[in-house]
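Take a look at this single chain, the form predicted alone, given in structure tokens.
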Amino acid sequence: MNDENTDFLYPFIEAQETDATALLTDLASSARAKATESARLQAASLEEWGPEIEAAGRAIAERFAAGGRMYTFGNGGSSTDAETLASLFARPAHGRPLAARCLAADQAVITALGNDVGFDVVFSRQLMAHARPGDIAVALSTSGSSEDLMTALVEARRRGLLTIGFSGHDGGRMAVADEVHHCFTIRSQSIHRIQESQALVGYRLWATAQHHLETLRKGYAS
């Protein structure tokens, strides 16, 4: 049997544990308590972040309508989280179908420029190559502070793009540098907690800029 200590994940669990009823009664307990902390915090960063979603949201639509592109990157599970926002308006349920791509996903070009000119380009370089004035860029982390992250939204406000940031914790970098217009912190520690609740920012971000490209359209019908 595999002897090794779980109680990184879950400090109830000893290694001994032998009454199955009170484990899963913990592990029951556990689970709503994540659960109640987890809508707390969606709720609070809605709540905290509400007038720069819609700010940001309007200027991602603005940028759509005149022919812009998005670009998403991220780190980890946030190279994942940046590929779901991309996916959300590239390709939306309901809505209308954007220009955006994950620079995250193709392992070529991520491996080529790690290895042949050094990770912390792996991003600003597909910037450099892809993107113009009036895209977006758009990077999601945990932390607010990696290094290559930092460097693409550099690259990104300096060639003209719209630039924002998810990050966690107390912000890091994104949360103070001037590169980026807009920076929605999710104000927890824990980094499952943090990227739930980017989820539910990205995804009120993707409505409202459909509800501003909708009525730009109605506008320019008028």
Second form
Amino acid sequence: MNDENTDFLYPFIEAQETDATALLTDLASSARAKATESARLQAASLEEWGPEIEAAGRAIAERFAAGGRMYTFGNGGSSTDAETLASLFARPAHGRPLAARCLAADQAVITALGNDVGFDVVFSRQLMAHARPGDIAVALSTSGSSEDLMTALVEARRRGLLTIGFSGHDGGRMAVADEVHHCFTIRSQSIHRIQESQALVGYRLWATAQHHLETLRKGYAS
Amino acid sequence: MSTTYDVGAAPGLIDEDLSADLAGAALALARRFHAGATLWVISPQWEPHAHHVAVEFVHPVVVGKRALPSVALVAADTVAETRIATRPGDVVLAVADAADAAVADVMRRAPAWGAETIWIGYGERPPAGAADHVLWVPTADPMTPATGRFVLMYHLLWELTHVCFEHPGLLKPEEPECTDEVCVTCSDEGRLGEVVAPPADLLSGALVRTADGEEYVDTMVVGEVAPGDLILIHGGAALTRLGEEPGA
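Would you mind giving the form predicted together with its partner chain, to go alongside the form predicted alone above?
Expanding to the full complex; the earlier chain stays at the top.
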């Protein structure tokens, strides 16, 4: 087989491409480059937010230790990441299972509120029904400015909840809102890379909360 | 600070081999979409990942990228739901570990449904040939599903698939269809079929689903068959029955 590349002899017309080898090589190299950027952003995010993760993780542990519950929420892909985070707290592979659930999970509630009142209240109205002062609200967003999330965070703060936000780009409204106790802004323009870093920061938050729960338990025992 | 549950940002998230696997899966997926496929997504243990993949394709985060048909299948009986959802030419993507019996069963049956398969997971790899494309995170850490490694994997699959659409000349099937009945390479030795209904009487065949659709197959050699049985078909007759498996 002749591997000699003779493409340069012809005008490049994509519709007439027949050999996928070059494309596959480009795709593979692009995948590695994007993964490298993802890892760089994750490391930078952990570096920037390390002390904030520690503080938020400790606050989460204190609330769980006192009987609090966690509510997570987000829109689109972030709603699924919110559900993954709630599952991590509620059903971890190891560690202590905690009362956490995702407010995007029930389509009857979401569509009822969206249809009867408006989409902006799909999460805040649920908090009005369920939340108690010792609970925890966690909002995941890549822009930090979604109306439904901000409405819910404001409602949560009014009710005495610990409020945690995940944001992206420049942080949006979430990063400057007084109602948000801890905001983790992932500094990237790519929604995909933001979500990948948010997942790892969320994981670290869980690990830190688990660690402090153990410490609190030992404190009581001694 | 060190905690009991410490984990770092993993360096080298995607190595050479995995990037090549991703590239191959993306091109195959783009070709299937180009021909009209729907992408069905299953993740019995980690449902949110199935929803994330589906929303990624249906409602792209990058403005201007086309919406593609993808659906998360989250019913309790994964095999039954995927069976009725898929049509020949579709793609089934699973996010699951190799020990997931329902997913393994879907993967075995997919060739009889005419579906191409992509399997994303971590830990011990599924056996060779378990899926058309295996995209495996090389770690045994049980926390992997919650650390963003799967999210990265399907984000990359989405991104690469859309790159392929910029190369319309490469979206046609790689091998020309062979229509010659005596062609050795595509004679129907060992076509996989899944029994839909047993023979109505002694003289008729069983209704069987294959990659080409439904057909009647002589089951004299393999004896009594039941719905869900997997058989190998040659020349219009079932030659062998595949072993017992969960969910049959």
